[in-house]
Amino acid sequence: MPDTAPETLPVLNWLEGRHDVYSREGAADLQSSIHRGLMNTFKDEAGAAAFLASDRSHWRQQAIIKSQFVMGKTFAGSILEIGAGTGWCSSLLSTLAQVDRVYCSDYDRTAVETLMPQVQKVLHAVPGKIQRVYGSFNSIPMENEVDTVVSIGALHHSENLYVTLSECFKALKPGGWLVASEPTYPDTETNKQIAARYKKEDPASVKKYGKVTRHEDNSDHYYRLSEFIAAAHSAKFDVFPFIFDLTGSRHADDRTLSERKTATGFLANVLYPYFAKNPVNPMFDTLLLVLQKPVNGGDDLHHVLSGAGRSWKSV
């Protein structure tokens, strides 16, 4: 590969001539406000180190590292990070010798064109390995091309989980994996409770965006665990969800992940957050979602959830 500085690599435009019908109007602008604010955070190595050392970033780094126990393999080959934002994860993944190419994608131009190059510079990303992409996770022009898809707090911004996961499934090689660290909510949450939360003003919105917004304006979704699982199964993935909570088993460890034992009967295992920086007061996503595209390409079960079943009129 050419030894070209990360900031001079050409940007792929997956949205050229296309419109993402699933994007929420104004959400990209709000993300852009966040990304402009992070330019100062990543102005030097000290700022970047402080960001990565925070409780939330520590959790997310560890979640991605630990996902290798679930996959039963290390990161290698080609990787696509969706909703990458700063691109810090792509930058770190590029330093792995066995990784050949990392596609670092986001639907915010500020992130792709301005923030990502700065982050790659201060984190010493390997030149020539990272391909920045201006694009949506709802329209990925790849088929059987990447070994792993990575999502760091991105899937919960999807307006249609089934569409997003189906696009990721298509992009993966047979046997490939999707790993995601995401917030999620209990299945006991009612629609009324979640709807009310969407309509509330975000108390941190002025600091983040420079104006008052509601939780729903940023395309944040309070997806329940069952919704993540249903969408993933419908997209034909094999699904391995791990929930981390203080009420979980204190015996959780790396072996627990490698055994992929995520449920007993109909009750999902809740694991103690053993890799949180501060388990007593953790700042982390509660869901580690690991999905595999079956080697045979997967079977469409024609469940109603996928919308891909046979016409009922012809049955």
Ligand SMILES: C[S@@+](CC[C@H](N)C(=O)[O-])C[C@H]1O[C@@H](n2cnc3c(N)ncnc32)[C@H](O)[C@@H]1O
Given for the second form:
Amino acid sequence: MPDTAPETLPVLNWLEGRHDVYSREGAADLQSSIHRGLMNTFKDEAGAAAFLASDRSHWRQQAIIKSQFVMGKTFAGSILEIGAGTGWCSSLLSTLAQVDRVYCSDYDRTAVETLMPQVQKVLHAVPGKIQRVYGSFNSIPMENEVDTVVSIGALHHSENLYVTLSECFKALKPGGWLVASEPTYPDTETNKQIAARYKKEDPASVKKYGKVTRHEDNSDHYYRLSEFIAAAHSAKFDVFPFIFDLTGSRHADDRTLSERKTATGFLANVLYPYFAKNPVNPMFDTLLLVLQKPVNGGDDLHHVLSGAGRSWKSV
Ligand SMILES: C[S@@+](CC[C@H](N)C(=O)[O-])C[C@H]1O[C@@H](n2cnc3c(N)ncnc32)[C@H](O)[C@@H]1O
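Okay, that's the form predicted on its own, but what's the structure of the form predicted in complex with this ligand?
Every component of the complex follows; first up is the chain already shown.
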């Protein structure tokens, strides 16, 4: 065997000469500061292992694993991860035998150029399968190309869910799936409550960014479930949302998921909305959102939400 590391592919730049009008000014710089901090977390294998063992990361891994029950298939072929940050999920997915290409994308240069290679190394990713992409999930230059789109805590940073989901829809092959683990709020939230939260100072901001910021500065949109579903339907997806109730505890464990599986069948195409018990302080990533691009590409859909079809004619 040659004693050389597998080839690392050069970074693709999907933002070359383009300005993403749907991203908030300055939000990528805030992400950059988080990503610089994560360089230290992923400095070696022990640091990476501690990160993956944390409650939040463990929960997110479980959501991605269990999404395969909903899709009725295992991850295979080509995957696009949007808002990948460290790229830990792309790294793990690259090790699956049936996966042959993972596009690991983010709109923060620090993440793509410096952090992702380091994370890939300590997680023993297969670099020859990973295509790093500097790009926004609001502008994806792919058509009918990938089998699966993965989002871990990224979609809720979208300033326009319809635009983002439509771009993902376009990138997917007919019959392809989008799997997202995201925070969400109950539909009973009022607009006033939502607006108040966006304007609120993020209590962790000084630690994360070295300055005081509000949730909206980082595009932290904690959308209501109905907003995710409406945007997904408008983008022509079929929608399978799962809301997990951890009874107010943020502890993520295998039992919670397997009990749901026994109790509900947790089979493909089961719609199982289940709200967090404590809507005042909901947990992160209570939503596992699984979407499918219809096998016929959705072209027969002339639903009012899709924006397809008629326009006014002057007579
Ligand atoms: C909460 S972090 C999640 C990171 C990673 N998926 C994880 O699980 O650790 C959200 C990520 O979305 C990225 N992001 C936000 N808006 C984006 C956009 N318009 N296009 C691409 N990435 C974006 C951020 O840079 C950040 O890395």
